[in-house]
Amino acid sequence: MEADYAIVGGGVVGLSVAWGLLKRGKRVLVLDGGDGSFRASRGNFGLVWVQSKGMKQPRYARWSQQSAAIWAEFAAELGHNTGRAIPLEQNGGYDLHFSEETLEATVRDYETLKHRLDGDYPYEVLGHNALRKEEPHIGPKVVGAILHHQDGHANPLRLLQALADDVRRLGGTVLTGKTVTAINKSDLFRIACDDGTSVEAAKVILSAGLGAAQLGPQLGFKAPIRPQRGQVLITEKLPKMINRPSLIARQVDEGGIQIGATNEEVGLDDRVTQPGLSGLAAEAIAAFPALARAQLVRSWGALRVLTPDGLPIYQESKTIPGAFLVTCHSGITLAAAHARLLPDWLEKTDKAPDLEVFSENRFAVS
């Protein structure tokens, strides 16, 4: 089986890129791992988030803003094509604070970033009383919040399903249950899987999340990627009580409240723990006391895909041209950019975004 592009990794990142390339008439093959694979796409928090991104690298803030700005149109097209609506709200999001000191420090950081973005960073600071008008269920321990107007949230599982459906509708091939073990290149890239499957492609994109750490060096990449565990809680379906999402809690389109998430350096361990879940519950109740009466229906742990500085990596191999590494921990936020804008970078068109700051060169030791 031969394709213009073989994409290793069938999560939101890989499928978004596949969708964009198929829209440009490319033949695309996606190799997705088995059910035992670590899958950030199925365990994430579902935020379309600009706030706090790129505090030390404004290009990342811009990239997140670009993606957030085209997310609604992207989701609408997927929904129209597949009949799978992707619930999306982009009415802003909160950074909730329990102390005046942390709120003031964050505002100072945001003002610095806003200046570096030429003023394009629309946020406002809400004291407790102003916040309570927006969120009547907010608790007295919350001293205030930063409301960023470019933020929102979506249903990530609906996005994943719609992408998979539309990639196939556009003529893409998605092979599931395929664990890639080796990638070699002669005239074409030959990709071998542990079940004996072998495919060929003119170019290859490595978007396998944590799997890139093992496969990357075969293609000349450093791939300095590590896992970070995030645990999440889900309540029963409740009447509307949270109007906008925050990093502490969001009310999903189906009514349940998603509470999260931890940030734990525990290696490849995606289990839930009682201390982790208890900490999440306590913080959520401090923010929204009414949650103390809510029934919890499920919990999970999932692994983020992080680079040393938290920024994405977009890199063509210096030693094996035609091999690309595409990885990030904000696959939902950046899905629209990966689908609409990244293919121009892959194809080196005159519309290609400048992504040089996201290359692996930034990890070089002087």
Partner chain sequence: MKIVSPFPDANFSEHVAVSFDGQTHFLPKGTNLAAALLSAGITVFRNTPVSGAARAPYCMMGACFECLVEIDGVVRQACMMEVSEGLDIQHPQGRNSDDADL
Second form
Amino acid sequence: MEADYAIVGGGVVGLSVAWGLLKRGKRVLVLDGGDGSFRASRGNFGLVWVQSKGMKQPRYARWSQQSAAIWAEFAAELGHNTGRAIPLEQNGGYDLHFSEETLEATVRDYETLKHRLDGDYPYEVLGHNALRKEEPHIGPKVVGAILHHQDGHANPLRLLQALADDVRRLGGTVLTGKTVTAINKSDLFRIACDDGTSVEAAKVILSAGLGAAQLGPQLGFKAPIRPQRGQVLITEKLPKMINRPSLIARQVDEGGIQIGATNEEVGLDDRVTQPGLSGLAAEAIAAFPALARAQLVRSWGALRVLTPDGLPIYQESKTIPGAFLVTCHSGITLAAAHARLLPDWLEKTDKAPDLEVFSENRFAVS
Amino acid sequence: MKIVSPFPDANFSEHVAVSFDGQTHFLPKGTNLAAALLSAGITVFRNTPVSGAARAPYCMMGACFECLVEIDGVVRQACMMEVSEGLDIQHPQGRNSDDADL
Amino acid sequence: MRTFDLAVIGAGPAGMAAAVTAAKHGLTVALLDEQQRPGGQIYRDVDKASPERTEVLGRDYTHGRSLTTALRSASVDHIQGAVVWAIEDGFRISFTRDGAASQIGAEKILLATGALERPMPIPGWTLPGVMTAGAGQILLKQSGMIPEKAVLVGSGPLLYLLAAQMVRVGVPPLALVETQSWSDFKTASRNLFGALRGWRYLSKGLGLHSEILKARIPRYTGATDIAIEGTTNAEAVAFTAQGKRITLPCETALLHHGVVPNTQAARSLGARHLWDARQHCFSPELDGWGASSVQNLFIAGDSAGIGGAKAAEIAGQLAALKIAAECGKLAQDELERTAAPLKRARESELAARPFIDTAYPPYRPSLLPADETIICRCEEVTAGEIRRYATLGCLGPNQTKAFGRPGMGPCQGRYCGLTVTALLADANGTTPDETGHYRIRPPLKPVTLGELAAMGTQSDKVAK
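To test you: the structure above is the form predicted on its own. What is the structure of the form predicted together with the partner chain?
Now the complete complex, all chains and molecules, led by this one.
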């Protein structure tokens, strides 16, 4: 089997890139894991989010904005192709604050960033009363919120499913249940899997999430990627009670209230813990007191795919040209950029976005 | 469906007032709430938040979650509760309820 | 946090017997159960049942009183009405009781969580008025109530037991629609030698059959294409038998085609499970004592594999003895000596199992339902959707869960898990073991955010 691109990793990142390449007529082969693989694509919070990103690196803020701006059109095309819409709302999102101090400090940071983005950072500060008009269920402990108008949320599982569907419809080959063990290059890249499968491709994209930490060095990447656990809760389905998403809680399109998330450095342990769940529940109740009587029906731990500075890595291998590392922890927000904009960078066209700040050059040799 | 009590002992227990969706029922105190509601002729306990389909007790042992009712704002399994005086039971709100656009 | 040598989850025959045995050997024991009174489902409310009721339910039911009596006099902390929703390593057990959450710690855990009715997805099975046969039994045992105008559908001894009991109380079922056929019985007869060793079960079965016969309950065997008809309530059972399409008007349909181990808690702790081809379900991988693949975690009774109440009681005792030995309360030779007769008794209890399992196989069309049949009751997902997700690359149930939500509802996949695994294995040409099962996580049962929040974020260390 020979392809223009072999993509290692069939999550939202890998499939978004695959979709974009297929739309350009490339032959694409995706190698995906099994039912039990660590999959940030099915454990994430589902935000299409701009605020708070790239506070120290405006290019990342801009890249997130670019993706958010074309998300609706991207989702609409996928929905059209697969016959099932991908729920998406981009009516803004909140950063909720329980103290004036943190609110003011965040506003100061946002002003700095806004300046560096030439003023394109549409947010407003809502005091408690203004917020209560928008969110009648908000609790008295919330002093206010930053409402960022470029924020929103989607159904990330429907995105995953639509991509899995449309990549196949566009002629992509997806091999499932594969664990890649070695990648070598002679004329072509040869990718070997633990079950004896071997595939060949002119180029290879490593978008294997946490798996890139092991495979990356084989291709000359630093791939300084680590897992960070996020515990997430979801309640029974409730009548509409939260209008806009926040980092604390959002009401998903099916009706449940999704509550997140912890940030824990615990290696590859993706279990939930009672203290973790209790802390999240308490914070959600502080924000929306009516949630105290809601039933928690599910919880899960998912592992974020994090780089030391939290930014994505887009890097072509210096030692083995034709091998690319594509990794980030915001695969949902950046899905549209990965599908629509990244193929130009991979193909080195005139329209290629400038992704230099996301290269591995930023990591010191250790 | 109709649930009957073929045993004489069931009729001896004290009956207390319980409200289901605003209707008052007199049910034997201390009996299983789901069983008591069924015997009172309530055949639909809730409508699903997915399609609105009618549902009623299925397993009677706390596993299927079909007998969900709302009591004091908390959605609970009727089959895991006992009848007590003054219970105010509502159809669970779910997603498709009238105030969905709150 | 209070800590115990042993926490037993589930106060059915296995759990009660284990708790009593362990306490007798000097272990500190907590017994947690969701119900307000001990007994499990098989001996549900056995202490409360009136003489009229016990006469109908029989001696197999009142046997439970020997266990509840022993439990009352044993030094066991019986925490009733406790809904366990998380068990973490170490062990830390979180549960809700009377609207408040709390925790206990335990050195060892014995799960005796019993069985669940095998899901029987057929068209119309979500309609009000459709219940499990087990639910019918529970209504009878706990509440002294029984549905009128009921049709019993499926296969297995429980169906006959319930039918006979309904006859005894004067509310006989309208009919028995049985899915097993004569050829199942012939296949099963190969195990007849084993079954004869379990003659008690066989003669009991024959007794039930004659009761049903005497009451002239119509019986249809080899039924296929079964559907429950109705709009908002069950109105009829429709099926094909002996080449004829038959529609039986009714108000209630009671479904049953066997029971399967309730593995939720064991899976949440990561205990290894294997597919049991004879019983068509997953069972935990255990040694002869009930020790699982997770250290200090034991499983006994039907949650370890279906064997019935008597076998469960013995298995509970055996596990408790082994746990007592591991805790240094029982010498090795003493353990072997005490266990030997119990092991023999268990073997004889289980002798009839292969015969029963083969004579009353599950209803095939419910193992691999037709495309339009709902298989996940909570999220209303159909079999056809699962098959479609297989074509989109889903190898296992955790992927279909993400794609289409089966298993995401409040029942946590209890009533769709086996069906989803079977459908995926069939579609992908894999075995159930390769396909796997849902990853079960807390909460094992829903808990309110308020209860959860009140527990605080300080990780309470288990005092050792």
